[in-house]
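Let's start with one chain on its own, the form predicted on its own, as structure tokens.
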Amino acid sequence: MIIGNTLGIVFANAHDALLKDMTKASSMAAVCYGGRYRLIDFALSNLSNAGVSKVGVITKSNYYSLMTHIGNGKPWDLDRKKGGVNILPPYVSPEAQVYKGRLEAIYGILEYLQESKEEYVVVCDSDVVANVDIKELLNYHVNKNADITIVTAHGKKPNGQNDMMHYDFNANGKITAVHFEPAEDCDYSLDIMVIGRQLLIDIVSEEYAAGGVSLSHGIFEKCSSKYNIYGYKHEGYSAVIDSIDSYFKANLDLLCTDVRKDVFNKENPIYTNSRDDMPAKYGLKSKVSNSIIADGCIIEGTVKNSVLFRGVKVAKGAVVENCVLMHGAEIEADAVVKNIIANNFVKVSEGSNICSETVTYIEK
């Protein structure tokens, strides 16, 4: 029986780097999506989804807002007595050594892994927007006998992470050759992954004591020929968030009907910890299009092609167009802004103007 009988590992802080701007005070795992999700959330509700009742965060560093977030884990059903949700420590070594890569950091976590009773384990990145179904990755796994099995989606490979992989296939699905060049049309990496646990432990200890510190090298270019490694496509939305210009599409996107249905659906929800407030209002000469506005805002100017978070106020005669404005953001009255992210609490001042040919991330 595969349900019941997987574990999660979710790394939190993989490839922070590539948004330094937006993970200076928070993990790439808490970084807002869409309105009112966090990134973590496709993560945990992927797992949840698939019936996984056991799951480890690793997290590294300015990990308080995700702890937060997560809480007891309540909103992926995850506030267990047994198994639930774990927020794993980041250290490598009984000297609080700090892990560089994510073989060290499961190095670091090998107790817990030894500890686990699951046959399975699926490691997932927390930069990826993709509902997947993890149930059908897991019955795919054990179809194929697959010692190793990679999600992987079709088209141009993202550029931002320098380990991203992507993957030549025979004609059952076996992954034949790994390369980690860019490439335009490709069969690429989301960074999700099937391993029996025991042999995820086997391979780490293997590879730490060999000196080594990627996951992807260590188990893709050196054991490709020793393992079968299938890969699983993704057929669905999905968006690898390794830029500032990528985060913004990959809101946007959200604008787009067929996006919103595949990434949000009701088969598979993605959860998140909710916050109550109250409903967003709407002024009398307020003009709304194409936009999603969370709950607590208030619009008394005009707004498109836009996501806004919680508690955005958009004052009279502003103007947002092609924006993310995050959590409490405030555009005062007759200021205009385009292209732009505004991080939490960013406010515009009266009859500003930024209007940007590029994305532009403005901090507080």
Contents of the next structure:
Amino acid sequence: MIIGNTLGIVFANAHDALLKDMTKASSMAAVCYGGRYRLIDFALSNLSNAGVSKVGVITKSNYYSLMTHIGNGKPWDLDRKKGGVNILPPYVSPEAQVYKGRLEAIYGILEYLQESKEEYVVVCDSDVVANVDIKELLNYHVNKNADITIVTAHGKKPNGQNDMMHYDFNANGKITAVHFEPAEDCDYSLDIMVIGRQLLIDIVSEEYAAGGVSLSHGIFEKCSSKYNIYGYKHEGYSAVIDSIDSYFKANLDLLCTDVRKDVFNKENPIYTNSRDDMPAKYGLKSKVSNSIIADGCIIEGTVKNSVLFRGVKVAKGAVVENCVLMHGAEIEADAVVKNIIANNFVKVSEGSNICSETVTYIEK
Amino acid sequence: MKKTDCVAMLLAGGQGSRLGVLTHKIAKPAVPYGGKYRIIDFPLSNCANSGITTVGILTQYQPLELADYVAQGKFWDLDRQNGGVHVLPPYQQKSGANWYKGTANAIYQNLNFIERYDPEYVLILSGDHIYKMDYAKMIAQHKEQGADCTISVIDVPLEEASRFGIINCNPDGTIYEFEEKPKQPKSTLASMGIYVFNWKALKKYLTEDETKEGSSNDFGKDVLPAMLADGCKMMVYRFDGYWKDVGTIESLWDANLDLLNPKIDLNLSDPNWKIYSGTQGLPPQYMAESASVENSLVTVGCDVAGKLDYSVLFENVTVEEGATVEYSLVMPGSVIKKGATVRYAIVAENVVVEENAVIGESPEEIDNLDNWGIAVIGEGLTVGKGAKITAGKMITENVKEDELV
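Switch over from the form predicted on its own to the form predicted together with its partner chain, please.
Zooming out: every chain and molecule, the one shown earlier first.
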């Protein structure tokens, strides 16, 4: 049974720098998404929905908000006697600095990997919005007799990360070539992979000893001829969050019914920490269209093409258009906001006008 | 078992027969309320917020869904090493098996449960009301006054007083008389069915009451009057917040729409006194391009493309384009299809209202207001295309296409 025999490893801080101000105070994993989620909810829910009951979350910095979010892992059914979710803070040995890349990060948790009993490991980043069927992925991995299986999406390669790869496959799905350059129409990596636990330990130890810093370079440049590496095409929706613009777009993508049905499908729900807010309240003369609204919102004005997180207030006469308003943001009476991402608890005062041509992030 | 200062006993066994089809399959405390809650969330959240962490829930009628929901009490932070929530159905004893005969008998049959915690005080609650209350304050007053029993009361309008159990007390709060639904009320202090007892005294009176011939084993009718007759110190605790019985279709409907009334202070997400609920794993609501929503409460999993006014939508409700929902409650999982109209109605869980069906009528449409009432559609039913349900009807079977009920 591969399901009970698989461990999850999630990188909480991978690519933090790409979101600039948004990750100043928290990790990529803790970035809010879709009205009530944080990005890590996708990795944790995908793993949990596949029956993976032991997950290690590798952190680096700013992990307080992530820790309070994850807690004991109850919302994802990861509060377990055996396994469950473990936060793995950066391991700093006397001679090493805090890790720079994923290779060093995994090297830092070698002991955790060595002590684990599971045969397989699913390694994922927390900057991808996608409802991935990990159960199917694991079965694919076993059926192909693969050493490593990488989840890919098809389309224009996101250009935020300079080390993002795309691949060529043979007819059987085996990866035959790896490319790093930008590409329009390709199968690019969603940074989710299955690998044997022992193989991961071996590759990381070897590479680290040889002075390598990048896990993907380590695996692909040196090992692709040595190992059977397969691609698993994720057919559903996916979004890689690698810039403020892609963050904004990924939120607004949810306004499309097909995307919403795919990402929040009923068989594999995405779980998050409950805040126990009351249902959203719509006042007299409220006008809301094509928008995602979270519980705890109080709306008395106009909201259009927007995503409102929990507890957002839109007062009388205010207009919100094309916006992502995070938890507790407040748009006071007669204020107009357009094309903005407002951080938690940002207050736009009465009558003011913030209409931007391009998407603008407003900090508190 | 660690000694516990106060154990709460929540009477959740009632059928709530006046709620008709809404309680055919579930106990009254499990009835949905306010978009994402159930009635029992109120006493349980109040307990958690008041620091009372040992709660016995006495169930009898249709306990399955309620017991499932309560589970280990984790939604209310009541899954504790010591105490926590315990569902207590009637059980077979050496002397034979008995249903709970009355409210007092239900507690009597669970003396052992209470004794395990060796409490000083026992708090008796019911699962019939919507209110936010700090029980700790009531218990503190009880201790301070050295009472044997303290009863929580609320001032009700004189014209409504005859619907309640009325308590007559001296200016210092000492109770001297109980009147059950008096025709000529002497006071307007209604009992809220919330009692604090000294456990020793309560145990004595419960045991005595069991042996009394002809006793209905009820707190209000038997135990409290017996204590009063014996000269026990019985005090009132005055409560002045929002409190509403949701025992009838009209009061349940009213209490839901009260959440939309800006003059009523019933904030359920007040960080200092949150009401918790069991909603899990649902995406936020989506309001479509064609949606038109005013004066309404809408929660997770809902998908609205139609028109909403003065209504409460519970989890996972769909209102399709061209459908109208006004002055109504639509409970979890129900679907209101294109062109359908729901007005002055309660649609229970997982109902399908097919295209162009019309449910309920507004009072203005009715000649004789005596015939007006809230229309109710029972759980899991289908109302066929173009069917019409008139005001005040309670539907317990599927309604065929174009049928008039």
